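In the form predicted on its own, a lone chain appears below as structure tokens.
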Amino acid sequence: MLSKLIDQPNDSIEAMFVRLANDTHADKIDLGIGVFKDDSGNVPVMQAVRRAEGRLFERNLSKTYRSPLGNLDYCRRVEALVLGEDHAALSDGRIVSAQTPGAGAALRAAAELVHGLSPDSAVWVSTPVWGHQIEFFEQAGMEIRSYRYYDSQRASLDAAGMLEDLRSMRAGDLLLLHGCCHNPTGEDLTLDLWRAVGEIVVETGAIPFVDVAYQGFGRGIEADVTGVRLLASSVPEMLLTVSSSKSFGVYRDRAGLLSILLPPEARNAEAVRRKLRDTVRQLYFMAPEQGAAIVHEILSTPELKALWRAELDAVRARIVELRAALRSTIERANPGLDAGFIERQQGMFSCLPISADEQLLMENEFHIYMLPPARVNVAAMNREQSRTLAEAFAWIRAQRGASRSEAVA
């Protein structure tokens, strides 16, 4: 069986990968996993993290199984978190959640069950999106349509395409949304166009997906969900994926939820509950505890909650200060361009103005290695590694002008 195997391409996300672990020059950067870094290049963990960790070993918890549908305490605490204490959904009975190994795997049990119940339902996602989160849905049988979002060379949100595109949903289509600090391009909606997404919805009857893998990484841990609640507290129904891995530092851990928001009007929560739990189990069987705990832990006791919001705040206040100082970098390097852009967006990511083939040719110039297309990781670099960047962005500007002037020659 395994001798008809044939060789498979990579990707383009692994792809980077192999040629980043091939490269020997002795000061490549890495600006392509979404991690956050310090000064050093270290990725911390947080002292939270940490006095967590202890105080579980401490109680020397049991390891036996939980449900298929995990740690239901770690559930309640992130659906608070990111929906607010007092939404309707919450305090009605009307979110129905699975602990899951990361957003991933949220991802695609929803795409599962989803497809499962309705298949003529496609997913419609954003140009461009991070490209893993298009294969959760292909693997489950999902056809997926594109909605125009940001225009990559003038650096701004296509706002008017976007709207004009989600008019096309059908009932019973899903619209997969980023909460806050948009992946792959740092850019957010306003709550105007939040708003206006949700009347859209309600309008055509899709069902709004929301994944959140990066609150507090924005404006701070509330207003990066603002437009998740205004959305949530809009609309009928919606799905809602969270990542804890960037907002607490447990990425190895693997650490997600996944909540189904229902009508007010749904009376069948519990069959919900079973078929949510049928589908995770027949795809993983269980989620690991570990991260799922120690967030728990966090979030269940003040002095360790207070800790975690207080380290997360350091964390965003130095990506706010990597944009505003990569934008001078790339300014003074480039006189008379406009990079406001990078400080405007939000969280780990920004999209240099460059073409696949310049971004190519940035990895075998400088040795600067960014994801598709050409995704800046701003919380992964140092100031050095911000001025490299913006010598390269130079120099592959003046070789795009060169090209030009040849032509028309």
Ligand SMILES: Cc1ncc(COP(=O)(O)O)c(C=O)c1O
The other form holds:
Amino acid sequence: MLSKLIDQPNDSIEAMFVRLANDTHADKIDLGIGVFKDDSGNVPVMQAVRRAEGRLFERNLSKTYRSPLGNLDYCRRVEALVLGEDHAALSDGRIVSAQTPGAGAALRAAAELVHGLSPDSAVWVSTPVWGHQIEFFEQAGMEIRSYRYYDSQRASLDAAGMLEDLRSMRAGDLLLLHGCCHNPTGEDLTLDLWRAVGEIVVETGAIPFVDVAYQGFGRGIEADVTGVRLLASSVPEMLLTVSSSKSFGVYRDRAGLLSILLPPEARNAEAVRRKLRDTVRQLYFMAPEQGAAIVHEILSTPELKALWRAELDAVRARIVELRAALRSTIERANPGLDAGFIERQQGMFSCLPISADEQLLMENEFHIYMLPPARVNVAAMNREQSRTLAEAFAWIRAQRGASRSEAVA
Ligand SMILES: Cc1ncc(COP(=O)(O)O)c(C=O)c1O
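I would like to compare: after the form predicted on its own, may I see the structure of the form predicted together with the named molecule?
Whole complex next, starting from this chain.
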């Protein structure tokens, strides 16, 4: 059977990583992968994480199975971190959660659960979107619908287009939103837009599914989730996924949250909990513990929590500084160009206004690698790389000018 398997072409994300791995240039620049790097190009481990690991080790904890729903103490802490300690869904017991192997698994599990309960429901995703996100829903059999989100020509949110598209959602459709630091554009909703989206959700009967993968990377740990909290208090039902990969830097330990917020009148929380338990058990059987235990230890120990907050604040400050530096190097290398969008956008990512062909030119001429659509991980570069990127971008723009005048001649 397996000997008959025919090799399939890589998708665009995997294909980029293969080209990157095969590039032997000494100074190739990887701006593709979504991790935070320090000035030396390392992915640092937070001190709060190291200390939490030490404390867990000293306690000589069991490694027996926990349960498909994972570490529920982790769930309570992360729910409160995102929704706020005093959110009514928490105090009323209207939230049902699983600790998952990262937000990726949570997205896949949610897709499975929703498609099983409501096979006609579509999922609405932003244009552009983080490519893997579509895969999770497609694999579960869900129909994918797109809504306008980002105007790449103007490098700004297409708010009017988004609201117009969302009015076509049907009752039971899922609306996928990024809680903050939108992947891939870095362009976030204003509070007024969160409010407007909430109104459309209520009118149409669609169900928002908010993906919070970068809390603390944009404006601040609390400020990054203001919109999510607003939406959660204005819609009857909501799904939520949270990744601990980035905010705690525990990428490979695989810790995430999947929560279902039920309406105030719902009396079936236990049925929902069992459905969620069965869904994740059928997909991956049991949740991994280590990342969740670390995050729980940090969030439940005041001095570790304070240390973690300070470290995350420092990560954010570095990203803000890198964004400002990239903006000015790009503007210096491209006189007359306004690159203010890079400083305004939030979190790890922004997209350069270049085509897919020009993105390939960046690889071939400058050994700079990005994910489609020219998504740059600002948080993965140092100042030298930022200069190389600015010069490469200027070169690409000059080529455009040259080919235009050649065409005229
Ligand atoms: C928007 C978004 N959601 C979810 C994920 C998956 O995160 P995790 O590592 O927790 O699976 C990512 C990772 O890049 C992401 O960008």
